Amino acid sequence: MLKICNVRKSFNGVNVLDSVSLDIGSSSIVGLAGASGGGKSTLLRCIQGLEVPDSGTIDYDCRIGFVFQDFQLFPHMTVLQNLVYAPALKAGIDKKQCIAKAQAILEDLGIGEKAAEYPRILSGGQKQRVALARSLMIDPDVLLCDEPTSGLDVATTEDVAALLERVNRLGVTIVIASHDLDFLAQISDRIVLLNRGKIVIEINPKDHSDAVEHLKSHYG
């Protein structure tokens, strides 16, 4: 579904991605782990096209959604308006159907009653759900999540894990960049550890009872 081959990316002469190659299969959940600056968020941004690799290729033929770490919700728009804004720009889109779809997604994510609210009054967990809902509006085949649990408490992190697992059961492939190894070990089929722009280890956490400690030992 998604093939990354020898991707390199540098900023100001510093290699952030150094010949990264990775195949991501359909309906899987892949965690990208590593310390800050390891390259995981940059790799997501290259997949989405927000950054252009210096060399290498990223091949896919599918719809890709992106959930940003800081949510990037429009503060002057209601939750519902945030969801329908981009889809409504497309020619031939039925606005009533678009609104109905947005409302249905919000209801499914447990925040239907927040449709008329503005982002500034939402909690971090609620903003995360809105950002996820906005990405689901395009019916993505692949969902890229950048630090989806950053700043969230334990209970809200558990909610995010449950939501992403539910989305995955619908057939959506999910790629998650996160420093939260416990979260990745809980949700991922496969964890790829990046260190200084290189893949240093890949593991299936279900095959390792001590997956978190195993990953930590390779941080370097």
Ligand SMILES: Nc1ncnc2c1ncn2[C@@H]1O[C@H](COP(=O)(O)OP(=O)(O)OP(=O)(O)O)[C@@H](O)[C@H]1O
Contents of the next structure:
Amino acid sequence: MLKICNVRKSFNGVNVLDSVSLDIGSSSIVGLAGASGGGKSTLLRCIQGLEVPDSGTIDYDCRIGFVFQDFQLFPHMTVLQNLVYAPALKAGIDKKQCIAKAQAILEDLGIGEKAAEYPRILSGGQKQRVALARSLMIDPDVLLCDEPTSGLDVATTEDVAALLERVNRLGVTIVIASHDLDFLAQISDRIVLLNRGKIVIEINPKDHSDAVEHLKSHYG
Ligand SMILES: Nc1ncnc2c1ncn2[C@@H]1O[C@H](COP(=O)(O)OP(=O)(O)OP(=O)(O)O)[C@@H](O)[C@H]1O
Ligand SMILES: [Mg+2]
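What would you give as the form predicted together with the ligand, now that the form predicted on its own is on the page?
Once more the chain from above appears, this time first in line as the rest of the complex follows.
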């Protein structure tokens, strides 16, 4: 579904991604772990086409959505407008249908009553839900999530884990970059550890009772 082959990317002469290859199958949840600066966000940005690799290929035959770490909600638009804005720019779109779809997704994610609010009044967890809802408007096959739990408390992190698992069960493949190894071990089918731009280990957390310790021992 998504095939990354020998991707290299450097900034100012420093290798940030160094021959990264990764095959992501449909309906999986893949965790991207690694120390800060290891290249997690850069890899997600390359997949999404926000950065262009220096060499290597990224092939896919599906729709890809992105949930940014800092949400990137439009502050001057209501929650509903945030969801509808981009899809409604498409020619021939039925705006009423688009609004109904947005409202249904918000309801489904438990924030239907926030549709008319502006992002500034929302809590971090609610903003995360809105960002997730917005990315679901394009019916993605793959969802890239950059640090979806950063800044969230334990209970809200649990909520995000449950939401992402629910989205995954609907058939969406999810790739999550995160520092939170417990969170990744809880929800991922595979965890790939990026260390200075290289994949140094890949594990299935369900096969390792000590997955988190195992990963930590490979941090550089
Ligand atoms: N557009 C850019 N221009 C220059 N350097 C960049 C750019 N984007 C990323 N970098 C550098 O690439 C390296 C990897 O950054 P990246 O954001 O991918 O790491 P990360 O693993 O996501 O880190 P974190 O866990 O802190 O989010 C860092 O040293 C960063 O400064
Ligand atoms: Mg990052």
